[in-house]
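A single chain comes next, written as structure tokens; it is the form predicted on its own.
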Amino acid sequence: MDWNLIRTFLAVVDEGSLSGASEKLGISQPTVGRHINELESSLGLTLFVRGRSGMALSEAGLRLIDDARAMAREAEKFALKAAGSSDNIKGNIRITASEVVSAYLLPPILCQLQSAEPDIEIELVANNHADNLLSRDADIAIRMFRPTQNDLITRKVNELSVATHASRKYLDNFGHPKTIADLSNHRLIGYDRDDLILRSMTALGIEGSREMFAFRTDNHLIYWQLLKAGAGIGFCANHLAKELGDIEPLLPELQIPNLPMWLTTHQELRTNLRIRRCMDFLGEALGKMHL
């Protein structure tokens, strides 16, 4: 049986539509539809009930879904072992990191990596969500938390210091807060659905709710642009603030814990020459940065 048909079947199940599966797999919607038709024809079964709301599993599809997922897990293990056995440095490497790290820290490092290893093609995925290394969504991840899965290799390479900041434009208009209590009289920038800032504030003994933020966004790049534009007082990495020079640190007594930076890959890839080379290069470059 053609594994691609099973892979498409699972994508349609997970996304609920042909268009969603098309986007997930990076193939055309007609190809997705053709795969489903071929699979149903080869099995002599109707796997989906088509409706206005999308594609729902039929009874036959429901009976087969667990076996299809088991096949997917075995295929992932096969791909990981094959990739880990590669002794050729030529090829592509897929790296994932947060939006801020991808936009402001990695570009010069990746340029140096490509100059040192021109045979390596680099794919950078800017994503604040934890990509699944076990299913090869990425080869290497840079994360601000230590992954706990047993099948991953992790290495702490640095720490990102964070502080309270505001742009000079904002401070000229609204003044400097003198104490932590003064923050209640200022415009604050926070996250929307992500409660990281609120949890961090609670850990520091500051109670609050999302309503205390005059501006809210979960997109870290937009958050940074709001801070630069003078929208309010926010919390950002000291490295970024120093780089741009128009942002001032505030309230040094508000000691925000550093964010650890972890370099992570799947243990099956530890013998892959290309990935090991990139891991070492990234670890050394990130470790030297004064963050």
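All values derive from a computational prediction rather than experimental measurement. Only the largest set of C-alpha atoms that superpose within 1.5 Å between the two forms is called the rigid core. Positions refer to the first chain, counted from 1. What changes on going to the form predicted together with the DNA:
Treating the motion between the two forms as two rigid parts, with each C-alpha given to the better-fitting one, puts Pro252 and Phe235 in one part. Rigid-body analysis between the two forms: the smaller part rotates 12° against the larger, C-alpha superposition.
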Contents of the next structure:
Number of protein chains: 2
Amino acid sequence: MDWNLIRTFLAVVDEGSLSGASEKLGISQPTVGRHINELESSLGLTLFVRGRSGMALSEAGLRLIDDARAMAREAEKFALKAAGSSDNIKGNIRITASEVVSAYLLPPILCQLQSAEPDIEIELVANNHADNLLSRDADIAIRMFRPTQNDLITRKVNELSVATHASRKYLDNFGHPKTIADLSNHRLIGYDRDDLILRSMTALGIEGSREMFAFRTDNHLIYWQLLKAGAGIGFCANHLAKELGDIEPLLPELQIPNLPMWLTTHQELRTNLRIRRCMDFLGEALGKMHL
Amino acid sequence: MDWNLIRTFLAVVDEGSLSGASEKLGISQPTVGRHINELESSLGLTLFVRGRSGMALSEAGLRLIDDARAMAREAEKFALKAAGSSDNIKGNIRITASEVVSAYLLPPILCQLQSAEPDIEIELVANNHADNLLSRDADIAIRMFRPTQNDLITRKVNELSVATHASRKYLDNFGHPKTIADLSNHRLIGYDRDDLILRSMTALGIEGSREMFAFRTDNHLIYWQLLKAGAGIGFCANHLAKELGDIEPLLPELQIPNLPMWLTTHQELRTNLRIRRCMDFLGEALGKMHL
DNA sequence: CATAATGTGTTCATTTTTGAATATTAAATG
DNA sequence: CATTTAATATTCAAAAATGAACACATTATG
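Okay, that one was the form predicted on its own. Can I see the form predicted together with the DNA too?
What follows is the whole complex; the chain from before opens it.
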């Protein structure tokens, strides 16, 4: 029994198609198809119904996915522990962070890291969703929330101070809000599906809903472009506001709680020299920033 | 990451050498060596110390075997469940039983099974140690003790009546024991490392040790040859004594408990049509024998 | 200390697996 | 109903993995 066929099987289940799985696995679509055929004939089972759009699991296939997944979990554990045992400084390391952090905080720090550890190749994965450190989407994650998965080592390295901001252009056009209550007469910029702002407001005792925002976007870059262009009042990290220019802080009495910045890696990787060096360096560098 | 490399890794650990693993896996020794090299270089670890006699696990390798084993367990579960889903009557089936049962009870029954189910190929694995139905050493086991592994379906199909026997030749030479106490003045034939006889005797309230046997062997065929040749007094299933001829039952007052005969398969396989048919047939055929 | 036994490493021809290109199919769409 | 789209199957040349044979190393053993 070829264990790799089970891995391919699982990828096809997860992606829903041979072509999707081929991309995920980094092998060609014909090969994925052949793997599935081989698995089916070696088990004497029909695992998929070759249907209208892609591959749908058959009943027999359905019965097997839990075991296949369990096997994949153990494979992940194996790979993690193996990576943790490596004391080789040479190699690459994957760091993940939100788009904002990746774009505005990390570049200079990673340059210094590069100089300090020339043997380490650094991959930066910028995205806003929580990734799975267990399946090694990344080795190190920098997030604005404390990761909840088990077996992780988390360390709070800094805090981002946030305040209400608007561009001078907006303030010239629509006036300066004097009180928090004033905000309801202004145009606000918010997130669309991300409920970070709404949750923060609820925590501050201010009720609100998605509809209160005149502009909504989940793309932070566009958010600031809207802010800069004078589309409305929004929330922005203070260090970023300085960098963007043209934007003024408002309502100092609206104390928005700082956003914590967490540096995270998997427990198994703490013994990996390369990752330990990077963790220490990033913790030091991020920690001494004035945000 | 190639999952098959982990399977090879585990085989080398279990067998202690590349050549041993190659035999176990049914691949050539150079291939096993290449797999290990590839795994080591892809993990950046030295898993084995290539030593004087075979491959000894390194510290890093030692840390990984538990996870590798866990993965193998899940692979077994997957394969079991897959086999259980098969409703294909064509195919082969592995039956395991003790050498005695394999040699004296099963042949005629398996011939009938062959006629009744011509599409099923039957493999008979004769050995005296408990095999691992979980790892599919066999699909169906016939044992004289109730298997203890979990997730097995066990069914008691018959009992073997056993009595003390000796050949006429022995009785002519050494006389007929009249009472149980008399036995201590006779030559007894016993097992060597197998303690079945001793345990049975303890259960009957008779104390004894290996040393009380004038002849000791674990090979049942040789046991009976000794019995037939008049080497001593021994224990023998009644149906077998008739078949062997020349052997007489002794001491009817020494009531030896019957040996139960258990028919066993793995729970996951109960839904496999082929195995279900064989189980039913064997249960019926073994059950109606007069033993 | 030669020899047998046992194990790993190497070479090369063969077999197997793979991927690029392409054909094919079926549903969705205008 | 033709067209687009998104998927699976097929073909064939190239790449990779494999095994047989053999070289080499080490340990028992007489």
